[in-house]
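Only one chain is shown below, in C-alpha cells, and it's the form predicted on its own.
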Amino acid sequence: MPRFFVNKQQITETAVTIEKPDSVHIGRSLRMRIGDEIIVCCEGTEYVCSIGSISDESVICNIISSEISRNEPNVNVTLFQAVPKGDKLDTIVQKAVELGVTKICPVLTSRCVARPDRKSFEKKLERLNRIALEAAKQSGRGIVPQVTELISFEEAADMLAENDFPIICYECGGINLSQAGLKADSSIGIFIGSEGGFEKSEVELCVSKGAVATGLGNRILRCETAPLAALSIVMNLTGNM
C-alpha cells in the first residue's frame, strides 16, 4: 500500500489533506482513484485512508484506522557522520535510514578530505533530506529521520554527550559494542569517522564527555561501510533486527 507522510496541521479528526508534489504522484503517476486505500504517516502514527477526492492540489482522505506505526525501532539513535568524499554521503543516508536511524548529524573532523563550509553544504541538505524521505517511504518507517545542517566537531562531542549511550566507533579499536550494555527505550549516538579516521585527541575529548570507544572488528572498515555495521549491530542488540 502506498506510504506518504504529512504533518500535524493536514490531519483533522476525521480526514487527511495531502498537498503537492505527493497529491500529483498520487493522482498523475499512481492513478490512483476514488476508494482507493493508502497509508499515511505522521510523527511516528500511521492512518489507514480511503481516498474521497483528488486533484492536483490536493488529495482528500477519510481516515479508517489509526495506530502507532510497528516499523520504528525501540531506541533512538543518531548518527553522527564525518562528511566523506563524493556521493558517499548519499548512500549512508539512504542506507542508515532504511536500517532505523533517527536523525543524521553530518560533520567537519580534522581529517575530513571534503572539506565544505556550511553555506556550500546547506545545497545539499535539500537533496539529502528528499533522499531520506523515499527511504523512509520504501523501507516502511513511521517517521522521516532528519539531516541536519554541518555541524563541527565540537559541537557533535557535545551533543553526541547529551544520549544515554554515546559510542565513538575508533578505527584503532575499543570495547565491542555488545560490551557497551545498549538497551531498548533510550538514546544513542554513533560517531563514525570520515576516510582518514579520527585525530587521537578527538576520541579523547569524546570520552572526556562521557562517550565509549568502540571498535567494529579487526578489520578496517570503509567510512561508507562502518556506519551501516554499527546501526545493524545496535539494533540487533537493542532487539530491533
The other form holds:
There are 2 protein chains.
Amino acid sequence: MPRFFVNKQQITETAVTIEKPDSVHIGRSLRMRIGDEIIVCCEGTEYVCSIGSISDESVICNIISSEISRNEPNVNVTLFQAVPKGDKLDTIVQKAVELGVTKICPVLTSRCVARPDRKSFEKKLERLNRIALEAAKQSGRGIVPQVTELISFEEAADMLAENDFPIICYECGGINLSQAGLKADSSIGIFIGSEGGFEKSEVELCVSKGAVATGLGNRILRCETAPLAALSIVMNLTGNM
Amino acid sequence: MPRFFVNKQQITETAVTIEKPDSVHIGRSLRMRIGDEIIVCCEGTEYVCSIGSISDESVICNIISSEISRNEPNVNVTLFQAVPKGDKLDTIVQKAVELGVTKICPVLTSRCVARPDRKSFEKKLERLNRIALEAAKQSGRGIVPQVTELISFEEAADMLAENDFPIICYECGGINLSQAGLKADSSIGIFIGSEGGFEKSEVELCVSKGAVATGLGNRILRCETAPLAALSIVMNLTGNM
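Pass me the form predicted in complex with a further copy of the same chain as well; I've looked at the form predicted on its own already.
What follows is the entire complex, opening with the chain shown before.
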C-alpha cells in the first residue's frame, strides 16, 4: 500500500490532508481513486486511510485505523558521518534509513577530503533529505530520519557523548561492537570517519568524553561500507534485525 | 603497503614472480624501485617481499617473511545472490568482498527482472571478478573471492544445502540471524533474493533441503542492501567483525 508522511498539523481526529506534491502524485502518477486505501505516517504512528477526495491541491483521507509503527526499531540511533568524497553520502543516507537510523549528522573531520562550508552544504542537504524521505517511504519507516546541517568535529564529539551508548568506529581497532553492552530502548551514537579514517587525537577526544572505540574487523572497509556494517550489527545486537 | 595476488605457480621457496598487468602497474603507475617492499598474497598466505628486479614483463620479488593472512575470517561464507537489475551486482560484489565473503554465486530465481542467459552473463562475469580482485586488494584480503558463473535456482538450492549453516533471507520473515546458532570455523551459505524477493515455493524448497529461513527486520531492505546487512551480521556473530 502506498505510504506518505505528513506533519501533525495535517491530521485531525478523523481525517488527514495530504498536500502538494504528494497530492499530485496520488492523483496523477498513482492514479488512485476515491475509496482507495493508503498509509499515512506521522511521527511514528501509521494511519490506514480511505481516500475521500482528490485534487491537485490536496487529498483528503478518512482515518480507518491507527497504530504505532511496528517497523521502527526500539533504539534511537544517530549516525555521525564524516563527509566522504563525491556522492557517497547519498548512498549512505539511503541505506542508513533502510537499516533504521533515526538521525544522520554530516561532520567535517580533519581527514575529510571534501571540505564544503556549511553554506555550500545547504544545497546538498535538501537533496539528502529528499533521499531520506524516499528511502523512508520505500522501506516502510514510521518516521522520516532527518539529515542535519553540517557540524564541526567538536560539535559531533559533544553530541555523540549525549547518547546512552556513544561509539566511534576506529580503523586502528577497539573493542568488538558485541562487547559494547548495547541495550534495547536506548540512544546509540555511531561516529564513522571519512576515506582517511580518524586522527588518533580525534578518537582520544571522543573517548575522553565517554565514547567507546570499536573496530569493524581486520578488513579495511570503504567509508560508505563501514556505516552500513555498523548499523546492521547494532540493529542485530539490539533485536531489531 | 601495496598488495598483489598471485597463483601458486608464481611462487618458489624464496621468490615470487609477478606478471603483467601487475608488473607494469608496479613499475610505471606505482613507480616502485628495487628494494621496495610489497605484500604478495597467495591462497590465504601473505608474503612480505623486497623487489629484486622490475621490467614490464615481470617483477621478481624476494620473500622476506610469510604468514597466514590475519584478515581472513574464520568462516567460509558463500553468498548466493539472485541477479538484480542494472549494475547493482557490481556494488554487491565490491562490498561483499570487503565484508569477508569467500565466494559469490549469481543465481537466476523466478522473480529476477534481469534474465541474462549463462552465455551473455559471461561478459559481465569478467568485470565482476575484476571488481572482486580490486576490492580484495583494497580491503586487505588474503584471498580473492571468486564470482562464479550464473547458476539456476535448483543448483543454488543444492549448493546452499552443502553448507554447515544454509540460510535463506526471506522478506516474509523467519528467525533472527542471532538464533541460527552460527559458529566459527564453519561454512555458511546465505541466499538473498532479487528486487521482488523469493517465491514462497522457493523458500520452501530450500527449507526442505535443510536451509533456515531468516528475516532481516521489519523494514524493507533494497536487494543490494540485504546481502551487506546479512554479511555484516554473520561476520559479527562469528567474531569476525
